[in-house]
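The data below hold one chain only, encoded as structure tokens and taken in the form predicted on its own.
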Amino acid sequence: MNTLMTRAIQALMVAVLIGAATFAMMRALPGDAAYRIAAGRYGYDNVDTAAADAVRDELGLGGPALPAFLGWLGDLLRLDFGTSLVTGQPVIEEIGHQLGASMALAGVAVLLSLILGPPLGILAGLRPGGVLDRVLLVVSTGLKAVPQFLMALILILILSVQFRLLPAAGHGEARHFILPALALALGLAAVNARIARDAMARIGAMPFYSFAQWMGLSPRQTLWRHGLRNVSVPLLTYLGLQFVTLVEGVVVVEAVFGWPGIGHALVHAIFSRDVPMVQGTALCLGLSFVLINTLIDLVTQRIDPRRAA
């Protein structure tokens, strides 16, 4: 109870924080705000002087600051993101429409770095400073020393250009998550592989371990049953604060494959100066991750050996 009261008082602050931060930057930034809402409703081949008037006028913009955000707080409690400068449309029914292809792609994102990297790292663990480890160790800092966005390049280069295994970019049909899923995944499944290696020599270390084996357990039923439940627990506390790095790669990984996610919609709605788009689609991101780490921590409080014991 005391963990989903804490969550809950963080996500009040991040609701806030969130709010107040998009909205002094999008106030911020130079150019006609005006220009950029009309050029995303009409193309900016069509925009002209009068239809920058006539969207400044219908819209009020350039008014005080302070009241416009002290509203876009009074419409959040009534859970009423507004709506889109842009389209006209509820800003709650295009994040809903856009939420579920990035959770989507960031779900097979996770699942492929724990295919990738958690086992590897286990094997490594086994015998560390063995070939596997020091292989693992040269991979995987190398992964992970690539940005996302150039990872994403890479892979639309050799497995879209050059072999033509994969579409560059697309959406609907299962080979269309493979590219920008990977690119997401390869850099969380070298964090993962890591920290899957340093739990399991610490605990493959630790006398409990040696002790079970010596009772008469093969090496397979001492790493199943005690080995895996408590490398769980790091890899899981770990991958909350993974979550961080996977909605930034969210949002660039989205547009550079073109996917129709809210890190896509984020992007164009910066560009557009759409306020209220960007704020609820900020705030989407910053309450996700509180929901992430508020069911990691509950995950991880049942499966900790210590903590069960």
The other form holds:
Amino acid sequence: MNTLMTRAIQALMVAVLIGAATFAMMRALPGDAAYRIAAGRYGYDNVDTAAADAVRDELGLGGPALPAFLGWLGDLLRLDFGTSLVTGQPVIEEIGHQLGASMALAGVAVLLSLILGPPLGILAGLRPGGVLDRVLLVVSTGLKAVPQFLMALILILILSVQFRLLPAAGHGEARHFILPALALALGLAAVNARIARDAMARIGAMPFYSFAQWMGLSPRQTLWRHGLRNVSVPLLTYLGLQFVTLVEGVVVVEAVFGWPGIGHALVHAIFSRDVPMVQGTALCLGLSFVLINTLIDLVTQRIDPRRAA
Amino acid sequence: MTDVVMIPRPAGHATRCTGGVLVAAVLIFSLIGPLAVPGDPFAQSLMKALSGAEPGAPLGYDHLGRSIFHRLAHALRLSPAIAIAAVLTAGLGGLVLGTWAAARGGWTDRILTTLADALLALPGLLLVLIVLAIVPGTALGFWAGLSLVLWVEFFRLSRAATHEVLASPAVQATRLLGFGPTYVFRTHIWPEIAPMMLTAAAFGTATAIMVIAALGFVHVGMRAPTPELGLMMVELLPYWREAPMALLSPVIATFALLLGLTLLAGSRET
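Now that the form predicted on its own has been shown, please provide the structure of the form predicted in complex with the partner chain.
Now the complete complex, all chains and molecules, led by this one.
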């Protein structure tokens, strides 16, 4: 239960932090927020003082700071995000639309990275210092130094511009998934593979592992019964921590490929100073990090009961 | 009977040296380059747009006829300068808060740790974007936002190490001899933390450069005439067929810089 309590406090702190950050953003906007919001709503050619004043009155952009901040946090904790300043739709609905697209992309990327990374890492870890191990070290170090946007750029240039194999942008068909998911997955796979390799090499060197083989289990049986379960614990834990990297990647990759997800929405919301939208998306991302890591805590405790003690 | 499997760590020294050489090469290019071949990163001559290399512009011209060599050199000064400033601020802040939290314990420790945990749950890119919207001036915003993101790592490292060191018999003995906290920090805590801080600093610098470039690439970072790595790439992307080298030069420079920093940091314990 201690894990759950810690995570609950973390979730609360995340909400307060995001509340404070977005409130500061609202207050400290360079220029007059009312004009910007009016521009976002009515188009840049139709903004005048009257429109800006109307927006200012409607949203209560004037007034003292502290009561406004407390009210702001209260709304946030009641999960009342308000309406988007640009579209006028409730933020919850907007996020509901976009979250699905993002989760699909992130899910495919994680799956792809798990297919690519850990199996190679485990094979390398079974023979530390072997050819595969050394090649994997070089490849994964190289891949780790390529940021996701650069990976996206390289994939677009090679696969869609030069060879015209895949569409560079778009959404809706299965083939549109390949490039953005691959751009995310390669970086994740590079790290996954290293984690799996290190864990496998460590476990393979343990006495119980050699003992399993002395008992007469074949290498395959030993790996299956005694290796994989042990390797999966650090791998899962790390996967939870990587979620932040994944979200950052999703924000950038969605912007590059024009994917209609939450990251794309976030960049646009920040660009047009749509504070309720920023707040909603940021909170959604922060809380999903806490949620996923709570789940992973619980799962790893099931896999390795020694951790629960 | 001792058939201990040797787990080969990546050859520490050689790897770090390679990383150091890469980073140094990129930085020397950015600092010395414009001195060796004088030129202006903002000067346009549309006649020369996308034309190839010549003595005044060793890497050719971009789509607006500006020398890519000089733009690249300026970009390679800007991002590392912001990154290093942010890492220094974050490192100092994290070190002070981390040792303070570990030494004081109690509520100070609890509050700071909770704050750090909450920040850890937020994608750094997001925080930087929000701070960029608050702080006037893009470079200043990047510095503030990146410092806010990066201090957590330094805080956690120095807190954990200090915690461990303070509980050791050596520190107890020092205290019994009557030495003050400054002495304990200098002789016991700092030597323990210093190597970790260097690794974290290299990772932090790489992260910062990646963030600046990524936001530039999606048009929410540095603004247009400023030479910046991500911005240069996205500007030159449409001219890939006409001038592949124009696009490849910032790509290669960014990769070399990031690879160098990753190697310099060495392998992180998992």
